[in-house]
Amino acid sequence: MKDTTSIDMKENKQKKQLIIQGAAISSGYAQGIIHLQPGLLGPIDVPVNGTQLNVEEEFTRLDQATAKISNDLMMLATQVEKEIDTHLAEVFGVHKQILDDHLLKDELRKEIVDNLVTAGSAVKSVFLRWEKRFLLMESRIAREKGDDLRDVSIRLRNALAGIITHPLEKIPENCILVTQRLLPSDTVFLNSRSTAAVLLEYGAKGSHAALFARQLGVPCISEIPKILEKLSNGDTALVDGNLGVLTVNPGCKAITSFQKTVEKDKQIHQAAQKRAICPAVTLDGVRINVNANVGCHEDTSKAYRNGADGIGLYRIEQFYIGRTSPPSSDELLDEMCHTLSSVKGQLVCVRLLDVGADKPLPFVGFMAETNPALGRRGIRFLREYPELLYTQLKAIISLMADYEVQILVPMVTMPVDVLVVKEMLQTVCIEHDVSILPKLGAMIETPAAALSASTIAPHVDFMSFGSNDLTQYAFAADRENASVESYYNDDADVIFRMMELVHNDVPDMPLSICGELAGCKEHIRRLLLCGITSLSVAAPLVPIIKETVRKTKIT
């Protein structure tokens, strides 16, 4: 917990004692100053000097505006992959896109010319009417693509103003931040200030503000309506992160009970910290490895720091996204090896590259898809790519010098998935001299693949449920569909019982479970009855799910 302030109590009996319940979209304890920040997503107007405008001056603000953006996100990238992480630095190489984009620059300029407007002007009416598209649509992906476009848009018009100050630069440090929204570039600032907490407005749980907050530890509740009239500079205020709870002007005896919630958890952590690298097994005496879903250098170094038994999932989709052009298998390698590197030794197991219409690579033209959650995905996008297909491979196979490795076919619906994948790795493993195979398994997302397990067994060594996929197909839910988010529901009994029928056809094959179910502690008695046997978590979580293990019966 972030304890920032020793709350005055005579100031507080003043005050009338308020419960907020919001949505809780980064866990942690925090207390202290709420600070209100209102006009981050604020209009920007560029002022005009008479009354004559030069269409020329305009393009050539517009490209030097656009050229210093460009350097600004690059440099911002290289600063978060350092500081934070390196898959959220994606995030700001999605917004060079943007700003490289031909018909977005093509329509600025046609703005310009026939409206007669400043470059300040055409960015605001043209960024907006793209922001509008897709807010309008109904997934959570393309509304966050609207908040991509509202950040550039907002880091262009200042450049055309001359403006190089930031809001949350000047934000008090240590305090509980409270805004509408928060895009991508502002979330920066949280660490910097070293920023307790942070509530919101507006803010779902996948949003780039939530993975920031998480990922830099800081407390963070959102959809709480009308939150800048309902809070006031200077209240004090108590942040359960976990709940999504907030207490504004505590009284005493919530600031102790609150204390004792802190205390209690963190005692609980620290022991289990201090068993993480022992092996997690039952009180009957089974053991269970509980493993690590990793995609950067930093990420594995915590699992090693919190004791995962090996690499349960390890994603490379970061190596292809925002590139020009696919890396060649040793790029690949050689990213693998340094992502990898404090880990040696153990177990990696390497999830295909696990992309499609909904994260489409620059270097691939294909069509846009209408629903690309039913389209070309996973091995479906792969099987039409083989050369992409190949080069992963290869490799990958190259780590089995140094790591236990394993592959994982992602979006597997038939057994020819898995079959071409592994045509493809006999192929490979002949042309370069290795003798012995590496494990392949197949992800279990679709309930097609759950009914047909006993036929895809043949050809995998392991399965491994991909527990937010199989949710969303099995309830006919887009995950990302806010419409029908109460339709989701990853814990309910259905989803057990395909685990379960998975189990029952095929009892000797080894199951995990690496979707964000498997970092449930409430429901890991319950998925190891499913009979999975490894658990694949976030590393930060490694430790308390393998002391939920260790208390767990399951005979």
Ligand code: PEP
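Residue numbers count along the first chain shown, from 1. Just so it is clear, the structure is predicted and the values come from calculations on it, not from any experiment. What changes on going to the form predicted in complex with the named molecule:
For the relative rotation of rigid parts between these two forms, the listed residue sitting on a hinge is Phe258 (options: His503, Phe258, Ser232, Asp491).
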Given for the second form:
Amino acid sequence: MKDTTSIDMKENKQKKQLIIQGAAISSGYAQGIIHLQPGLLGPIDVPVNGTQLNVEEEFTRLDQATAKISNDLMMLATQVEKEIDTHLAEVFGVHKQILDDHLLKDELRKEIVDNLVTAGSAVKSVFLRWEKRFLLMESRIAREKGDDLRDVSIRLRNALAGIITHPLEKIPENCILVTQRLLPSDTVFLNSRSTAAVLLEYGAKGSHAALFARQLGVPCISEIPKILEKLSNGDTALVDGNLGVLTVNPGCKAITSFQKTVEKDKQIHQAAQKRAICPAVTLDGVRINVNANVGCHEDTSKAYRNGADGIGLYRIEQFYIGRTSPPSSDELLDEMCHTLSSVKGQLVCVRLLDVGADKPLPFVGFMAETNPALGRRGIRFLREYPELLYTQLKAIISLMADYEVQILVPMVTMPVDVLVVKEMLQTVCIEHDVSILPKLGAMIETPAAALSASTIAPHVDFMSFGSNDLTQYAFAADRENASVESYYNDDADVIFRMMELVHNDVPDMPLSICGELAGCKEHIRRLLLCGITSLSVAAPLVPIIKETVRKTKIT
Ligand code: PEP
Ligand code: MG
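Can you give me the structure for the form predicted in complex with the named molecule, which would complement the form predicted alone we have just seen?
Below: every chain and molecule of the assembly, starting with the one above.
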């Protein structure tokens, strides 16, 4: 826990204790002083009389500000890559692409000429128009692009107004930062040394802010309406990032109970960490593999440090999204080798590209779909673009020299979905003189796949439950949509019953799970009773899940 202050009890007695329930988006505990930061999204405009405006001068100012921001973004990317994560650094590459976009540049100039406005005003209105277009789109990725645009717009306007320091550079050390929303560039100024916790009005579990907070290990609670009005600077607070509970101006009783919880949690984690490297064996002697889900080099290093038995889910979408052309198999292999360098010799289960629908690729002409989650996702998409599948398989088999490689097919609904991969895998292996094929698995993440496991089974070597999508499709509840969150129950009987059914229908099939449910301590026993012998969880959870397995009896 980040304990940042000794709370002033006398002061607290005068203020009323307030308990607020928000959404837990990054786990951990913190105790500290509230710092309100209202201005992160505030526009800075210098008004100029239209008749005095010199268009050429505004063009020059715009060009200079753009060049400066471009340079800053490159430096930020380097800093983030060094201090946080390569994948996250790519966010700033995307921002640079926005700045370099010719359509956007032309529209900015046109705005200055047509409306005789300053470069700053032009940036404000043009970016707002673009942002609105993205925010109106259904896809989550497109909506996140809206955030990126806003971020670049603020940078540009600040540069045009001659403002060079970022508000977060001046926040008090170890405070609990309270703001409406965090944009990617804000998060660079938030490092684990200076921020105890973050409280937000807006920020979904999958947002940039959540991603950065988790990577930095900073507890974060979001979805607290009117947060800036509810709290005051200098308030003391207890942040429970595990449960999403915020206690403002806590009384003695709340503080004592919070500190006890934190101490207990610390001891549990320390004990788990000490034994992280040891195998996870149940009380009745069954060895369970506890693997990690990874997407970038940092995740994999954490997986290694936390004693993961292998990589149970390697998501490769980040190599495709944000590119203007697909990677070649050599490029893909290079990226994979970089991501996996810390786990050489271990099991690596690479999931084939799971894009389509709400994760469109810029270099593929996607048709708009009314129900994207039910559209051309995962293997459905790859079946339409076999050249993309071929490139991946070629890169993956090249990994076999250094890793125990497995391949996982996403969004399987019918046997043909795995058959096409198997056939192409055989061809690629023959072409490249590979005599032993890597193991092929089907993700069981649609009810159709779960209910027809026995027809899929003859074509695969293992199955992995994707409980995130299995829940979304079983409950017909969009996993990204907070307004149907109460329908999205990944630990409901329905989900376990489907897993039991698969185990009963194909009792000899090795079963694993790589959805978020695998990281829930309280459900480990039930998962193991469904015949699951491999759990794949977020890297920081590996030690505690191993410890949970060690305390479980399944016979
Ligand atoms: C899942 O659906 O449970 C899963 C692991 O895949 P993703 O979350 O990447 O869709
Ligand atoms: Mg899935």
